[in-house]
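To begin, one chain is listed below as structure tokens, in the form predicted on its own.
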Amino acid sequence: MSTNLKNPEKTPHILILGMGGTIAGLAPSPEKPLEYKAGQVGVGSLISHIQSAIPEGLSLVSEQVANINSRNLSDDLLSLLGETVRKSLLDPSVHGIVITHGTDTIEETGIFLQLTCGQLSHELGKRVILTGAMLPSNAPDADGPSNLLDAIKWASTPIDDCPGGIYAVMDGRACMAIDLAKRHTTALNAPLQSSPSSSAGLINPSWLFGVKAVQAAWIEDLPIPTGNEWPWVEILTSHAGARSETVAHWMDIEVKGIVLAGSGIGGFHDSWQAPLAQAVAKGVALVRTSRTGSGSTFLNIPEKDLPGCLASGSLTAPRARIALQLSLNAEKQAKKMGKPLTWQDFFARIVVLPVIK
């Protein structure tokens, strides 16, 4: 679908990529907004609902990449989205990109795009904006239209000193996509609830300073895995009564990495010590984070880490998993080119990115 375009191939425009989610959902009735089915409305239809509010002279082009409940996000869809974003960023007629996405896994897509397209978008001075909704499209107070409109404005309006990059906009606020983490089941600002952010219309100078620090540190995008290149990485959560079998189970399966969502500052049950040592000996990559959902996990705290096990820094378990997958794939691609780099080298580059406060 195109809006205000006579020749979409050459006319400068904002590209809207649809991935589905609640913003594209439909509820059975206005009285039952939480009983909706996600991914039912096309992105072109979402745009048509805000047509009268789109700034005059702004051209939009939409493309439906997927239309799913984001809990079903797959490796293949991430690859498709990443390649679409990269190709579109390199298109001179595309001035910015907005992605409508489900909030359940928006944090995985946020870090994925930052680590695979962040440097390119910054270098080209183009913004890629993730947005979504907490209420379906036909809810009486649906938040999708205002979020989509804010995202389009953020992608298209020249904002003083705000560089190109991967961002998210929801509930009148903007943050770096790498900081997304859904920490509430129903709040309208759930994906940005604990994220360092700025107003979608007025930039906070201290936030902008943090953004520039992150973008200055991220100087090389990681390869996008294709097909079966995605390494199998699982998340295991430590808890009271944890059993050694929880870890040992994975030793007979071709899992390439494990993210340990530990308790507190990232500790895990003593029953896991022996099987995790066996996992390391077998070549399984280990990353340790915390199940708390916020704060940082530090190397060798609370106990000395197993050889090769890395701490996740400020990354939540879902984000750490994507970072580990991309790091393992980057190691594989580096070896093909004769470069002596390990997944730890790539993961360390991610963990040391500045934390915006």
Contents of the next structure:
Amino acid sequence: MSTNLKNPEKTPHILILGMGGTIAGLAPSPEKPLEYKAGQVGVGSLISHIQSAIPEGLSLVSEQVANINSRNLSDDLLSLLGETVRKSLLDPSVHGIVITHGTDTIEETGIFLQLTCGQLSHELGKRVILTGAMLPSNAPDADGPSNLLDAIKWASTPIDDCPGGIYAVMDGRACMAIDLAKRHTTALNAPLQSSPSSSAGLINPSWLFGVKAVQAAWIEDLPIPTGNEWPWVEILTSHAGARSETVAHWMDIEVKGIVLAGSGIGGFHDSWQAPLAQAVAKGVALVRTSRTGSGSTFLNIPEKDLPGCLASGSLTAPRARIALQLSLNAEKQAKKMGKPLTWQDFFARIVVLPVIK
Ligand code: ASP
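Could I see the form predicted in complex with aspartic acid next, after the form predicted on its own?
All chains and molecules follow, beginning with the one already shown.
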């Protein structure tokens, strides 16, 4: 679908990629907004609802990449989205990209795009903006239209000296996509509520300083895995009454990596020590993080780590999982080129990214 365009491929435009989510959701009736189905309305139709508010002369082109409830996001879809973003960034007629996405797993897509397209978008000076909504498109106070409009403006307008990169805009606020984390079930600002952010209208200088520090530190994107290259990585949450059999069971099913969402500062139940040592000896990649959802985890704290295990720094479990998948794949690709780099080398580059306050 194209808007305002006679020759969409050649005219400078903002590309809107539709992934689905609540922003494209429909409720059975406006009185029952929580009983909606996500991913029902096409991205072209979402744009047509805000057509009259789109700044004069701004051209938009839309592409439906998927139309799903993002809780069903798959490795394949991440690959497809990543390749589409990369190809579009390299297209001189694309000035910026907006992605309409479900908020449930927007955290995963945020870090995935930062690690695979963050350097490219920065180098090319183009902004990629994730957005979504907490209310379906036919709810009386639907937040999707204003979020989409704000995202389009962010993707298209020169904003102070805010550089190209991977961002998110929702509920009038902007953050780096790597900082997205849905931490409330229904609040309109759920995905940015606990993220360092700035007003989308008036940029906060200290936030912008942090953005530039992250971008200066991220100097090489990781390869996007193709369908069958995605390694199987699971998240294991430590809890009262944890049993050793859980880890042993996972070893039978050939997982390539485990992210441990430990309690507190990232400790895990003693009953997992022996089976996890066996897993590591078998070659399973181990990353330790915390189930608290904020703060950092550090190597050898609270106990000495198993050899080869890494702490996730400030990465939450969903982010650490994507980071580990991409690091394992990067190790595999590096080996093919004769480079003796390990997943730990790649993961360490991610963990040291500056944390925006
Ligand atoms: N409830 C979700 C959302 O806010 C649905 C999804 O993630 O697709 O978009």
